[in-house]
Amino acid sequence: MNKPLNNRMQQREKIIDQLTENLVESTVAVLPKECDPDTRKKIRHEVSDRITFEANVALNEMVTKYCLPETPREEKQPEQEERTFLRFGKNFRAQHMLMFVSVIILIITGMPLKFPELSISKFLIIDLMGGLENSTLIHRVGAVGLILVGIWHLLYTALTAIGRRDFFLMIPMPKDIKDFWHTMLYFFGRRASGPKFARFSFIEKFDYWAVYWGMIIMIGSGSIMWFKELFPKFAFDISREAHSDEGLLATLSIVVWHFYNVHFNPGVFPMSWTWWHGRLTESEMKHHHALEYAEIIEAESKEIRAGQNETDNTGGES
């Protein structure tokens, strides 16, 4: 590392330390009681980490921005579209589309059977689908779709590198518990900002494993009900109750939890279009997946620096 760059890094660390100390003193000054040394140390550690993280992201963004080849002036557009990042590929998006079409069919044809006395149930079964026999047939078409997407996703997870990577990233970790607690404190005004998430937040992990659990219950119990002549009556009775209750739970989870996050949340209303094009804008990446965004920018800046070094070495030899 050359001396000027080393001096600038030391200067930046000194500025971070000074700013951290200033913020710690400001925090302590407004606290209702005197801070013990451990609390002061904890505050200083959190503030320093936050400032260092933001400084590194800003530095990497500047390296990426100013080291990229400039577009000729005559080709520049008055307004450039915001950069986007591919989050989900075509394979995964196709799985999701088949799944939500199948699940919607299952809900529309299944929930009326759990609440047959409601007027809307009679409308859906009798007026819209022409009776119980047609409704049952349509329900089984949706069930076949759910079974296919379940098998498809298992193969995708086992046979593709991206599928395996995302599966392991979906496994709940201790950080998810901390992020959940941090989020609750943020909602109640005890934190200035929410936690920073990597590729998947605890919310997305909850969504994913709820679907996994639901598919096992629904496909297993549904298969027993479909081929009831192959099973004893007690197995059919248990499966019917499990199928009915898990169906209601899945419907409520989708309508209350999932629909809010991807449709009714003010930040994405009327919907997030990621399910269609699989992309997030740069501002969305910074807000929802700051840690993943920082990793991407860091990797890009390393590639740029490596390319520059190679160019410099080649030029030196010539």
Contents of the next structure:
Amino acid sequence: MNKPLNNRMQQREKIIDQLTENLVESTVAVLPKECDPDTRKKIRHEVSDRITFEANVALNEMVTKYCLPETPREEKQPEQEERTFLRFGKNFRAQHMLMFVSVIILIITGMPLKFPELSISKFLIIDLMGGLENSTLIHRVGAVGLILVGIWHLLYTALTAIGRRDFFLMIPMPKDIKDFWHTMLYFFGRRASGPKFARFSFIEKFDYWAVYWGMIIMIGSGSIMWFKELFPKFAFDISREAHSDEGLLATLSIVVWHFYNVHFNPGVFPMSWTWWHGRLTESEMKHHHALEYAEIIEAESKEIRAGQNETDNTGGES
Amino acid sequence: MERASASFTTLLFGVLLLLGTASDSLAMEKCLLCHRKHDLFKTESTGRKVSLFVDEEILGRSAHASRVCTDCHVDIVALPHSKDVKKVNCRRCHYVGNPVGAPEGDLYDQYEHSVHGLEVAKGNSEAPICQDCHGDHNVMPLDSADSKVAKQNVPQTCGKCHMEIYAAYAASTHGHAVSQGNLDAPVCSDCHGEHNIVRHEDPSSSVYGLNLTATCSDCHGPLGVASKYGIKADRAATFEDSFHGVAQEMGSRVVANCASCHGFHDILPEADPKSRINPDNIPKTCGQVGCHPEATATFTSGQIHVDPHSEESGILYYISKGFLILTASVLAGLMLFILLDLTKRARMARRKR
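Following the display of the form predicted on its own, present the structure of the form predicted together with the partner chain.
Zooming out: every chain and molecule, the one shown earlier first.
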């Protein structure tokens, strides 16, 4: 019973392979004689792919249904048949929501001031918000929201176990450079598949630290401008330049990069709902966070084994 | 008998006058018979004495040298004429398409809508009509230095009515330069306009708060004449890029414009201890009511018109440059990555099919 995981996975694959082969052969056997070899080959491939997939899904489902202990459900399950994994907890999702609400407010009240001559800027400030007095007030409301997110996230990082774990997983590692290089090779057809990522890929690490940097610049310079009377004018000038430039950089990064990743990417279009329910499907986990997925499955198997050992032991004793 | 003789004399003069139109000099001579006298004057109802002396020499040099008295004073048809002579209506000749070749544009229309024209229309006898600015018998050709509306004479002409403003202007850097004969410096009409002058509260005024930047940058902009005198040509551009400039672009009327800091009629250079932008006075200028009353010397220390794109701005320039490079490279990298990702996806999708 205590066979290593690898063995069990191999066994599983072997069984599925055999099953697939049998089914493929019997399917091909019933094909009409007129079928040309190319078509036969195609059908063979297709049936093979499907059987493998279906068998895997069925097995996983059964394992989840019968073998895994039922965990108390904290989170509402999205309406999906596929097994899902919680990626972002409630706390983290709430941080993200407060953050994007604040940032949207900040962008629509701030960006027009970088391009005051554009008619869209005038529309936003003058027509939509009724003038600069209002828009600067709304900007400060957004600023308070962003500052709160910053404080909240620091506390979350310091005080919660998940926050601490994720923070350490966020730290850039040599593997990220390797993964980046691997991705480039994959893009240029030099690798059959992309790199396998742990909980955070180099892309996600870049996103996270970009926001970190942005928050420091924006909150720092914004505070100096808010309390400008306390500082010399050159501090105000520097802050204004940095605030305006970093604001544009952040806005463009969000619109180009973040929107591509969570909206316009053909894999998630029109939008990934993870920000709302915090979950990834099993296939998403396998595809985007293969190493994390393997870890989770291994941990689960260990649990199962431990449970089975217990029953074995008690059974043995009685 | 007395009356009959008077009427006869009038008739005789009238006939002579009609005949006299054949000879201009003769007609002028008749008028000048009286108006050549230095001590000829009338007393207005207000008690003010008005000289009726006409200087032949000045008239001879004027733009109207070839005209005779009755060309303008059309209500005088007989001699001796009535004491109630009407004011000359310049528009009799100066209209578009006039046959005598009098210069004319839409200036008269502009004047009618100006603050002066509207006041006259309201019946304000103090408000100026053409003659008040252009002169009467001394209307000189435009290029003449004697003209009341020649650039160097404009301040005095306007100052006749706007005395306090004239005093402030004359002491300003602009007024001083003009009095030194420097015609690059602005006179009243350069900022306020001429025939189209409206109140400064009127949004169409060239000195209305929101229009000031444009008006001042005629000289203090990149193509302006001020750069000839060591005044940087980026003053308007750096203002427009500043928070004050942006706020003004967004229609804010409470934010500082050129005049809020520099003054208007009393503009003085920074080095002048009386200047509002003299370093010693800047805290007071920034701290004026409605602006930054909490301003301290710390807050106001440093350059005001700064240009982050100019190397002279030091650290500001490097921050601006740094962010430009950072933004360009980050976005180029991200977009390239997206492009590669999309290409790969497309290739994979095609293979699957």
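Computed from a prediction, not measured in an experiment: that's the story for all the values here. Numbering follows the first chain given and starts at 1. For clarity, a rigid core is taken as the largest C-alpha set superposing within 1.5 Å between two forms.
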> Using the core for the fit, does the CA position of residue 20 change by 2 Å or more between the two forms?
Replying inline: yes
> Any chance the CA of residue 291 moves 2 angstroms or more between the two forms, core superposed?
Replying inline: no
>> Using a rigid core superposition, assess whether residue 39 undergoes a CA shift of 2 Å or more between the two forms.
In response: yes
